[in-house]
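Let's start with one chain on its own, the form predicted on its own, as structure tokens.
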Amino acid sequence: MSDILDIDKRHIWHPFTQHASERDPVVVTGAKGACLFDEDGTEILDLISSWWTCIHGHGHPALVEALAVQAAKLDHVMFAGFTHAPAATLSQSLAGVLPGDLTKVFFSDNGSTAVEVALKLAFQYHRNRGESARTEFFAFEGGYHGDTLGAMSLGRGSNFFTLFEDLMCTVHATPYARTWEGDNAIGPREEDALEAFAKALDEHGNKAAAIIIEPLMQGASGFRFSRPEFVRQVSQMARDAGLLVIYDEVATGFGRTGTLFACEQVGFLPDIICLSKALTAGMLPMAVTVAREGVFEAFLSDKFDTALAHGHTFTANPLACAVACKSLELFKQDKALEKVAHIGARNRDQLARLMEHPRTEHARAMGCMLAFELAGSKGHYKTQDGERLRDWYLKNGLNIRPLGPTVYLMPPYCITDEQLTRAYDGLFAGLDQI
């Protein structure tokens, strides 16, 4: 056992880990491009972009340089009563690439806090307008929006947080119309989901502040895809009922679905959008909650009571802002969306093979993402087959981490054709082993 692993076992409490039975973690000593390297020098293809963050790959020289240059100028300053160029530049850049008048940027630390900010915005928005009865929320069954208390409330339909239900605020979870390649029953399934949502709106809509949606894909619940028209119809129904519409694009933002933001494909302008994960391309933790002008204006008055009294110690950290600015520039300089389209085309080439494999079902592809379920495998976050596959893939140099029965790929955009071929060959070899 290495010294690092020994220290880890004595002191570290890992996320989503049962330490009484979990196998030892892999000691990673370096990373470059689409690859991780362990302490023995073994190369591991990072096919989930280290929890969906490292869109441009690890150690991109432009991001490293941006971090170093900013660190020499200004490392951190409190963001109440102060501002700085990296935050101003990033907010302007985000407003320039987001649709419509999504222009008011509130900084926080991660996806969960971005969602918490959105919930508080929606609640206080209605309160500031004299609509004090709107204290509840709508979400989809299977939705996952983070691990803080409000975010857990929204994710009560994901089965992650049953233990904490007594602490949660009121959220109405309605059916989600998921789909996959060759799905001939999606039309009736969407009609049933829309009918259920309409009924729930009739019963609870006048008490709800907002609906939150992961547009086009529910990530942590198993890469469950939906059609743009379904998301658009739900969004419009919610707006017509007086709810604010929040899009959680923590997982889908910055090119993952094929466009810079999934809402572009939906064709609907949300009132609030939450972004994190790929915002800094995996270099540093940061998130933003971006609101439309009309939402922001509801907080303006001559009384502090109407202001958003919320903040974080590392709000708009200059280092993270500088890296995020450079990451946005790389979308043009490195032609990132063209790379996503190429990965997507190669993923789609695998669909027929997946649909024919006896151990898979519900194969699907979107943007740079490829996913399917293990046929006959049941369970939630961890399953026996999923864990066996994860171990096999790691031993064969692939970081593929199934979500229960769902196996998925979400590689960095810098991945090469040779590496993709290696990934596909390994993916199927692992399936054949179980």
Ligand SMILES: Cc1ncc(COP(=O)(O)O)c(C=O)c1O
Given for the second form:
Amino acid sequence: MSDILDIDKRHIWHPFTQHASERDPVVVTGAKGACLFDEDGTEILDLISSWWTCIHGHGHPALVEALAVQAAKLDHVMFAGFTHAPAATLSQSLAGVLPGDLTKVFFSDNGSTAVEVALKLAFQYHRNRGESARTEFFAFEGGYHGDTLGAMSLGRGSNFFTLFEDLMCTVHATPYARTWEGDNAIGPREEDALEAFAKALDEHGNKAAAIIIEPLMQGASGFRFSRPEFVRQVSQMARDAGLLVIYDEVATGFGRTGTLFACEQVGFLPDIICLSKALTAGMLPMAVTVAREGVFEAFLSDKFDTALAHGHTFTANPLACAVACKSLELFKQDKALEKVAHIGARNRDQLARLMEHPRTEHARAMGCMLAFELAGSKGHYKTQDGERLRDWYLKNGLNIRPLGPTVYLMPPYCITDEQLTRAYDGLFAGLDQI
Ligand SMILES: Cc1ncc(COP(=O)(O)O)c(C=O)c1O
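Any chance you could show the form predicted together with this ligand after that form predicted on its own?
Below, the chain from earlier opens the complete complex, with every other chain and molecule after it.
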């Protein structure tokens, strides 16, 4: 056993890990582009972009340089009573690329905190306007929004958090209309979901502060895609009932669905949007919760009580802001969305083969993402087939990590044609093994 693994075993508590039975983690010593390298120098194709973050690939020289230059100038400063150029530039750039008047940027550290901030914003927004009865929330079955308490409550329809039910706030989770390639019954499924939503809204809408939606794709509960019109209709119904509409684009943001943000395809302007993961292209932890002007204005008064009394030590860390600014620039310089379109076209070429394969069902593609379920495999987060597949892929140099029965690819945009071919060949070879 290597020294690192030995120390790891003695001291480290890993996320989502049963330490009594989990196999040893891979010791990663380096990463470049779409590849990770282990202690022996073996190359592993990072087909899930290290938890969906590294959009431009690992160690992009422009991001490395932006980080180094900023580190030499200003490493960190508290963000109450101080400000700095990287945060100003980033907030201006985000306001420039986000639709409508989503212009007020609140910084935090990860997807869960971005969601916590959105939840508190929505709650206090109504309080500040004298509507103190709005204390509940709406969300979708299957929605996942992070692992902190508020985020868990909003994700209670995902089955990830049943253990913690007693700690949660009131959230009404209604059915979600998911779809896939060749799905002929999506119309009636959407109607049923909309009917259930309208009924819940009738009953609880006047007590609710907001609805939270992962637009176009529920990520962690299994890459469950929805049609833009479904998201648009639900959003409008919620707004008509007086709820704020929060889009959680922690997973879908920054090009994953084919447009910079999924809300562009939905054609609906949310009141609040949560972004993280690819915000810094995987280099540093950071998140933002961006609100529309009207939301921000509800917090202005001559009393501190109406201000958002929330913050984190590393709020708007200058290093993370500088890297995020550079990552946004790379969308133009590296033609990132064109690369997404190219990956998308290649993914779609695999759909027919996937749909014919006896071990797969519900094949689907969107933006740079390709997903399907293992036919006949039931279960949640970890399944036997999924674990066996993960191990087989890893042994064959592919980081593909099924979510329960869902197998998916979400590669960095820099992945080459040769690497994609290797990914597809390996994907099918693995399916033939189980
Ligand atoms: C849609 C969505 N929201 C929030 C989160 C939580 O983000 P984090 O893991 O950075 O706390 C995730 C993580 O997967 C996510 O997919």
